[in-house]
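First, one chain by itself in structure tokens, the form predicted alone.
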Amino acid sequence: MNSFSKNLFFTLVLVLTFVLTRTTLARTLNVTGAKDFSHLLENLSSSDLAKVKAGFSLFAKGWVTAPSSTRVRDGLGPLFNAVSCMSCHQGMGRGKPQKSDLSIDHSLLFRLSVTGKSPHGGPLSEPTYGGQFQPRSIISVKSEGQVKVEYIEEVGQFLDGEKYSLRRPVYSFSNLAYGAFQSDVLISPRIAPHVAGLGLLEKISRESLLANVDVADVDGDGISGRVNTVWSPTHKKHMIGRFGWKANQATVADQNAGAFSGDLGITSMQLPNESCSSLQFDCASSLTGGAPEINKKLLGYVNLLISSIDAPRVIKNEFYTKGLKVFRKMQCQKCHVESFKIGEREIRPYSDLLLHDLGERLADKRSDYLASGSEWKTPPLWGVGKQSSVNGHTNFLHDGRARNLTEAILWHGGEASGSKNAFLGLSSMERKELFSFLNSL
């Protein structure tokens, strides 16, 4: 090979490497740290990738108080929990219940309701503080108050004698700026989950979801999952709920509009009203960032972003097959359904997206559409093994009370009592195999 041919060859290699690198980067969101929850679907067009990039900017960057020269991202508040989506979903991942100083982290929010139903059948908001407690506010508005959590340790042991400890959270609210809660207030803590694979869950057919419903427990296995039927502000009709800890959101668009409204105080076409009750006069009279504050086009970019994030990647280890056998031995797949078909693709979320009664120990006693106070949607297990590398913690369940997967399983009750009891009877090697499998997801 002559010098000209060599130079041409190396030039082509450099160009090809550059192109491949650009393509790889374009398929992964530019998040800080591990990127296990930020891989994009392979079939996105160049046009869609540009829109996803715009959506990521709206998701990741902080919103500001109106009026501002940053017109695209002004309108924060008046009351809010966080200044950006990313502040609760760091690395597109999962939130935690506490900060390093043990105060409540802003990725843990609190739903509020009182006795009764909303016009569409959902929870009836607490009359003074609304449907979500918001401890932060813009300068001209009083914040609603503060929350702190203390934990009570509860000890136990496996049948082989190994000990464990669970922590039960106790929440207290203080400095309530607008007066006391109504006496029949119901409060439910909710942690921010990771957002990978949500678009794939939305594509699971209605028929596939209904195939796992067994309200009357006809097969007698003690499992009686059912769908939640909720109001979609996007489609203006009742639909099957798929998202949220009680499956109280029907679509990605509904979920995002709800988060912008409740978490950031940003209005949209779906939810055009500021989150101010009639008793919060300073909130109601504050300046806004427009009507709506995030328009249909920009919210569409965020919706496309969330719908375009691929499922977390499975990295099988030496105990994967043995651990899967233990998982099935415990009958976990009865609720954590392993797979669904979406067109030609098989996805493995390990969830049926249905409501199940998990017993009094996990109950928040707050109904949400058809979900009772002790029912929760089966959370997808994909990504549980990546959480530590992305978010630096292993807190699980709807309020983050479980410090690891062991505690998460041991909090199960109700329909999951059989699986929990089977877990208590596993040998230490079987537990090791089970966690190796789960940590590969």
Contents of the next structure:
Amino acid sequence: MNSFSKNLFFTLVLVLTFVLTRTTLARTLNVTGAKDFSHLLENLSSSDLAKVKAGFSLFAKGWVTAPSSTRVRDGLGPLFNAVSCMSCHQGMGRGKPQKSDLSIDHSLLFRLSVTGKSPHGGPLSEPTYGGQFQPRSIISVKSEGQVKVEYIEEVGQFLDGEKYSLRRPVYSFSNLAYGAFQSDVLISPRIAPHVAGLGLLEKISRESLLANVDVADVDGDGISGRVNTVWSPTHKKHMIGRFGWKANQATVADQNAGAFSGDLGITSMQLPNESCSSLQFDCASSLTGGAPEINKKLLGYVNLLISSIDAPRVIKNEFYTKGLKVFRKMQCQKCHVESFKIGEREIRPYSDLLLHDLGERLADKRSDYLASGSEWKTPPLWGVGKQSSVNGHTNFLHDGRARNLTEAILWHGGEASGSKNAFLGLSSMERKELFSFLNSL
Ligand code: HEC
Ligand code: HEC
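Form predicted alone already given; the form predicted together with heme C follows:
Next comes the full complex, this chain leading.
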């Protein structure tokens, strides 16, 4: 090469590297810290990428009290749990239940209801406090109160003698500003899950989900599994539930509208009313940030953002294959179903998105549409190995009570008792292989 072509060659390499880095960067959300829950799907057009970026800004930045000069992001509250989506889903990831000794982190929220059903078959909201406890409020309104948690340790041991301890949460509510809860109040604690791969879960066909249903346990394996059927405020009809810990939301759009309303106090076309009960006069008479507070176009950007996050990437390690064998030997995949086909793509969420009874010890005793007080949706296991780098902790289960994967499995009961007992009988080598596998997800 002469020096001219050499220069040309290096310039080309430089330009190419620049373009490639730019495209890879554009395909990952700009979260602080580890980006394992922030990879975007590959086939997004550049106009979709721009919308995703706008959606990300609405997800990440704090909302403010109305009226404000920040018209796009005002209308927070009057009652709320957090000022932004990101403050519960840090790095698009999961919340942690405890802040300090006894106080609860706001990423753990509490659903409230009383005996009976709403007109659409959902939970009937607690008459004074509504469907969700909101410990924060704008200045002119009383916040609902505080919650604390205490953990009671319960010890046990594996068949080989190794000891373990599980912590059972006990919650106490105090400073209830609008009076006592109705005496038959039902309370469901829920931690914010990560939000990666949800657009893919939404694409799983109805038929594929129904194929795993075994309501009457016809195959006699002790595992039933059924769909939840919930009201979609977006489509104005009942649909199969896929999102939330009890599969209590049908679509990403419903889930997001629900989060804006319940968690931030932001109204939308789907949910136009502020979450003030008729007994919370100060709340009901507050200024709003418009009707609705987030318009259809902007909510659409947030929906596109959530639908565009790719599944977490598997990083296979030394024991991956052996660990997967242990997983199958214990029949974990009966609920944590390994794969689904969506069009040409195979996805591996390790979930059937169905409801299972996991026993009394995990029960919240509060039904949610068809889900009973002891039923939970099988959560996808993709991402369980990434959580510690994104969120700095390994708390699992619907209320974050498990401090690590071992405890998460040991809490399984009910339909999963067989699997739990098989786990108790594993050798320490098999346990090591299983955790290597789970941590690669
Ligand atoms: C106060 C904490 C908190 C805030 C703020 C919050 N979320 Fe969530 N998020 C949760 C909890 C808890 C769940 C599980 C809810 C359930 O089981 O019903 C959840 C679930 C979700 C899910 C479904 C995840 C799954 O795997 O099923 C999505 C999507 C989501 N949130 C999006 C949002 C968006 C968008 C915002 C902002 C408008 C937001 N969240 C704000 C706590 C929060
Ligand atoms: C009968 C169905 C069923 C079987 C079998 C089952 N699970 Fe689960 N699993 C669930 C459900 C439902 C939950 C959610 C429970 C909760 O949050 O209270 C869960 C939660 C988990 C979690 C925590 C996930 C998270 O995001 O917090 C892990 C890890 C897990 N299971 C691993 C396993 C392993 C390993 C096995 C086999 C030993 C297994 N499960 C067998 C249904 C099942």
